[in-house]
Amino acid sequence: MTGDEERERESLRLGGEARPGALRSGRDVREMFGRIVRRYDAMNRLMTGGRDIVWRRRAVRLALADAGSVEVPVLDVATGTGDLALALAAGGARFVVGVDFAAPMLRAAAAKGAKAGDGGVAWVVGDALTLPFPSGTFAACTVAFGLRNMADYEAALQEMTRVLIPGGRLVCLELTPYRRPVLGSLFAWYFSRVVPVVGGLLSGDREAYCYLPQSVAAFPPADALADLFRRAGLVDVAYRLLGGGTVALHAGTKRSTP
């Protein structure tokens, strides 16, 4: 570990224990990011058979399930190349906010919503665990896998709460450790063997998609990440599992009151 990896796990560190977060700094996460921005979308349509969007899309209604939340900013944090922002403008929002703290991929998210000519989204370069909003600004705040490469995760869900209105909705999209019996062996198999192998052939960054499986094995999981959602200071937390037990979705909502 480098010294300022220790540094970043340190300044993790609460009451002498460290909080969970990513594997590796945050250093580290943008660089790969930014490595692998050119292929980033064909890889996620071929690791989910394109089931990825539907997910986002079901992200998107119970993000705007509440009918005042098209009237108010919505912000989608860890935005990526932007599909979700882009699916949160098509869902009804009329003014969404994609952040990221990789440069290439906000880059990457510009040129995206500039082909589909959506001049309803900006994309401002950030970091999930200090953004650069004030407190009680959006109605609703979206994150698909994401959280699991921040170096703090109840610190980055506490930063996302505190921008949220009262009242207002946090939905997590994010892989989650495979608990199924019977076929997590073959599942274990194709994520640590196959997805490297193929998502090196595609990216050209073999070490990346041999991160991915590290991190989802490493990553809390949808019992304890409810609860992290509950000691964020959210309330009505619930989830879903998806794509056969792969994948999580999470809501909470931030208390109307003190």
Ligand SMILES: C[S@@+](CC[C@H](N)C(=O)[O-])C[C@H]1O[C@@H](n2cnc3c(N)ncnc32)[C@H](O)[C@@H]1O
The other form holds:
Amino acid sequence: MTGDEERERESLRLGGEARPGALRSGRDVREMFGRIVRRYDAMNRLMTGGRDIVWRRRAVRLALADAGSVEVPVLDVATGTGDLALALAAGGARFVVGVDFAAPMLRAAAAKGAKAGDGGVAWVVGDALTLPFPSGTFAACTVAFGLRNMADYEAALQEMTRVLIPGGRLVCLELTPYRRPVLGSLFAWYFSRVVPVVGGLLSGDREAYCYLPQSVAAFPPADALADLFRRAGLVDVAYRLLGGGTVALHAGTKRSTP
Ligand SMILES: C[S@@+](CC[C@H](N)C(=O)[O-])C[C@H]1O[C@@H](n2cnc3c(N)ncnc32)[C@H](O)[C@@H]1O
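Could you please show the structure of the form predicted in complex with the ligand, as a counterpart to the form predicted on its own just displayed?
What follows is the whole complex; the chain from before opens it.
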């Protein structure tokens, strides 16, 4: 890595300027989620009609399908209020780590975990671009509705791949740019007109819910995201569209041999 690249990476790590292609700096994203935490879960349920719970369960099945020994920990990156980490624990993973750089989101996750009587999840404050774990630690790594908010998608995928054991699986559940002709306009209207108003009323932060459709529009379409998975060193990359084509569930496996 050159000195300039190193300085740029350091600036990203500290929440500095976003790279071209990403809409916001790490600092802006972290502060935004810190502001909307109180109504975050309610807004998710409302926007998706509760389907987000079903999608996370699918992500869990995919992540744990070949996870091998339940003794090897699994990681949920950008865990937010912890829904996917808790679903991984409920799905049979014995050791789950949820990492996020927004401390208020993690506090909500820990409170939710405590209420559910779940002692198997460790909540760690950390940046997805520089995960605070040694290489080859986790049998599976998941990220739900998190990658789109990161300042460098490719670097984040490489970092998540790094912490997987060989043969470990990376699963990403994410909103995907919607391309279907007629329903596309309806969805665009819902997302750019209805969501900001309802999100603004519920969370008190309309701006955060204006950013949401913009961040989806700027995110790579599902095929391009699959290519980024491959560039990160993952094989057997596949995806399927959910939610009528509004959400993509990607999976890839870290090569068994270097
Ligand atoms: C839309 S929420 C998703 C939360 C959760 N995964 C879910 O399924 O509801 C996005 C989360 O990503 C986190 N995030 C974004 N960029 C991050 C980064 N670089 N490192 C760690 N967390 C990040 C935010 O703090 C926020 O909690």
